[in-house]
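Starting off, we have a lone chain in the form predicted alone, written out as C-alpha cells.
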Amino acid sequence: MAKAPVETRKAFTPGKIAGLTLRNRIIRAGCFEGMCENGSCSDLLIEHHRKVAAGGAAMTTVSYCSVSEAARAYGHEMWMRKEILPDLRRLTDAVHKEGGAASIQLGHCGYFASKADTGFQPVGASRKFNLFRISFPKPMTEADINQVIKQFADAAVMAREAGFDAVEIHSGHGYLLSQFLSPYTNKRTDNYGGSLENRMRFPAAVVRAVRQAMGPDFPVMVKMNMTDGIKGGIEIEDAVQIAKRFEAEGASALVPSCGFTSKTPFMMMRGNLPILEFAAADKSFMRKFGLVFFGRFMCQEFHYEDLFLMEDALKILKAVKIPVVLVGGICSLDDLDKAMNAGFEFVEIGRAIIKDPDIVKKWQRAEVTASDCDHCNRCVAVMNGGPVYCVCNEKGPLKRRFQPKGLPGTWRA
C-alpha cells in the first residue's frame, strides 16, 4: 500500500489532549537535562527547550521537576518553589513564541533521594534498601502521603501559573510513586499495602487531586509502568487495571513505560550500556570504582529495537478511552505511521530529538527519513554529571580521550 505523503501523515496533523490543541502528535519526551544547577531553571535549560519547539516538536517536555526540595535525586534537578516561576516563564514564552507547547514532569523520587543534596531522609513505600543510595528509607505515614499529595497539586497549580500548558505526572521508573504500586518496594499491611487496590489509593489519590486543582481541561498526563522488570514487580494485568484508575481519577492522557531506576534503568530505553562513560562522568572516585569494575554485574542490558514498547502499550490502549502516548524506539517516518495506524494519538521522542532538535521538522519536510540516533545511550551518561547532549555531535562540556568499543565517534572523557 502506497504511503501518504508527508505533510498529510497523521503524526503531522494537530491533536488535542483535554483543552489543548498541539500542531502535531510529536511530543519532547521528559528525559532528564541535567540544567537545573541548585534547583533552579537556567538559561541553558531555557534555551534547550527553545530549541526543541523551534525544530518542530508539538510539546516539548521539562524533565523530572520535583514537587518538594526532599524530593530531588541530584542536586542539578529542579523543585518547584515560587521563586523559579519568573524563570519557569522565560521558558514557556521562549517555546510558546516558536509555536510549540510546554510541559512539565512533576514527580517524588522516594527512596531515590540523595540527603547529601537535600538534607532530608529519604522517603518511601516501605523500608526497602536501595542499593541506588546504599541506604534505607523512613516509611511514610500517612500525614506524610497527605502531605506529598498537596505538594503535587501545588506544584500544578505553580506550573500552570507559569505559563505551562500541560503537566506530566511521573508514576513509573521506580520513583515514589511507582515505588508504593509495585509489590517489589511496598511490603505495607495497611490501607497503602498489599492488595492492587489498596497499593494504587496514593497514586490514585495524587492524579485526582491535581485534577481536582487544575479544573475539567487542563491537561494532566500521567507516566506509568507496565513492567518494572524486576521478580516481585509490577507486570502489564496490573498496568492495565492501574491505566483504568488513572483514567478514572481524571488523566487526560497516559504515558505507559517501564524500568525500575535502581534495578533495570535500561529497559526503559534499550541499546548500549555505557559504563565507562557513567564513570568518566560520575564526581563521585568510590561510584567511579564500582562502575569501572562491577558496573556490567549492576546493571542489566537490553537489546533495541524500534517500538520496543507498543506490543504492551497497546494493552494499555484498549484498555481506556482517552489518549495514550506511544514512547520507546521512534525513530523514522515509519515507526511514525505503525504508531498511528496502530491508535496511538501521540508520541514522545527523547535521543533521537536530544541528537538532532530540528528531527521533526526535517521529517516534515522529508528531508529525511530517519534519524541518525544509534542508541549508544552515552548522551544518558553524561547527564548525570551535567548537562545533557549528543556526544555523537561531539558538542558539549566534556573533552574526547577514549573511544569505547564498538561505538562510533572518538568520545573521550
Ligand SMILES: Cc1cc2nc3c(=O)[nH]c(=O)nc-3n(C[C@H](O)[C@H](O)[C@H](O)COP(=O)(O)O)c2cc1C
Given for the second form:
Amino acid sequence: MAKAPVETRKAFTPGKIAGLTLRNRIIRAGCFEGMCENGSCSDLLIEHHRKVAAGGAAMTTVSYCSVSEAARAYGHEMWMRKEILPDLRRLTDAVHKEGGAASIQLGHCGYFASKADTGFQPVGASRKFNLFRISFPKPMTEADINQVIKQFADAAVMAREAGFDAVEIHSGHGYLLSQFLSPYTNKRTDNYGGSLENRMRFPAAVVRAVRQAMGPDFPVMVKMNMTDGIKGGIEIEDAVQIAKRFEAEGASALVPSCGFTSKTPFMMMRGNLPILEFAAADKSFMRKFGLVFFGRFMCQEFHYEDLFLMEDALKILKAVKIPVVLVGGICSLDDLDKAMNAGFEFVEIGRAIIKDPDIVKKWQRAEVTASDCDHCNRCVAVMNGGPVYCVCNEKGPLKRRFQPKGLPGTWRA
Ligand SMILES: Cc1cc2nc3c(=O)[nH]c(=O)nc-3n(C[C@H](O)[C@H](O)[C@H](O)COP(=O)(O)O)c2cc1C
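Okay, that's the form predicted alone, but what's the structure of the form predicted together with the named molecule?
So here's everything in the complex, that chain up top.
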C-alpha cells in the first residue's frame, strides 16, 4: 500500500487533549534540562523550549518541576513557587509565539532525595534503603500524604497561572507516587499499602485533587509505569488497573513508561550505558568512584529498538478511553505512522528532539525520514552536571567524545 503523503499523515493533523487542541500529534517528552540553577527558570530553559516549539513539536514539556522545595532529588531542580511565575510566564509566552503549547511535569522524588544535596530529609512510602543516593527515607504519615496532595494541586494551579496549557503528573520512573504504587518500595500495612487498591490510594488522590483544582477542561496528563523492571515491582497487569483508576479520577491522557530510577534507570531509555560519562558529570567523589568500579553491576543495560514500549502500551490503550501517548524510541516517519495506525492519539519524543529540535519540521517537510540519534545516552549523563545537550552534535576533534561542563553545547543559548 502506498504511504500517505507527509502533509496528510495523521501525526501532522491537529489533535485534542481535554479542552486543548494541539497543532499536531507530537509532544516533546519531559527530559530533564539541567537549566534551573537555584531551582528557578533560567533564560537558557526558556530558549531551550522556544527552540523545540519553533522546531514544530505541538507541545513541549518542561521536565521535572518539584511540587515543593523538599520534593527535589537534586539541588539544581526547579520547584514550583510564586516567585518563579514571571519567568515561567516568559517561557510559555515564548513557546506560544512559536505556535506551540507548553506543558510542565510536576513531581515529587520521594526516596530519591539526598539530604546532602537538598537539605531535606528524604520521605517515602516505607523505610527502604536507597543505594542510588545512599539514604534512608522517613515513611510518610497521613498528614505528610495530605500535604503532598495539596502541593500537587497548588503547583498545577500555579502552572496555569504561568500560562501552561497542560500539566503532566509524574507517577512513574520510581518517583514518589510510583514508590507508593510499587510493592518493591511500598511495605506499608496501613490504608496506603498492601493491596493494589491501597497502593493506588495516594496517587489516585493526587490526580483527583489536581483535576478538582483545574476544572473539567484543563489537560491533566499522567506519566506512569507499565513495569518497574525489578523483582517485586509493578507489572503490566497492575498497570492496566492503575491506568483505569487514573482515568476514573480525571486524567485527560496517559503516558505509559517504565523503569525505576534507583534500580533500572536505563529501562525507560534503552541503548548504551554511558557509565564513564556519568562518573565524570557527578560531583560526589564517592559516587564517581562507585560508578567507575561498580557502575556496570549497579546499572543494567537494556537493548534498544524503535517503539520499544508499544507492545505493553497497547494493553493500556485497550483498557481506557482517554488518549494514550506513546513514548519510547519514536525516531522516524515510519515510527509515527506505526504509532498512529495502532491507535495512539499522540507520541512523546525525547532524544530525537534533543538531537535535533527541528526534527518535527524536517519530518513534516519530508527533508528527512529518520533521526540520526544513536541512543548513546550521553545526553543523560551530561544533564547531571549541567545543561542537557546532544554530545554527538559537537563539532571538531571532540566530536563523539564526552565533553565536560563548560564547552559550548548545542543547547547553550
Ligand atoms: C536527557 C533525558 C532526561 C530525561 N528526563 C526525564 C524526566 O525528567 N522526566 C521523565 O519523565 N522522563 C525523563 N526522561 C525520559 C524521557 O521522557 C522518555 O521517556 C525516554 O527518553 C524515552 O523516549 P525517547 O526514546 O524518545 O528518548 C529523560 C530522558 C532523557 C534522554
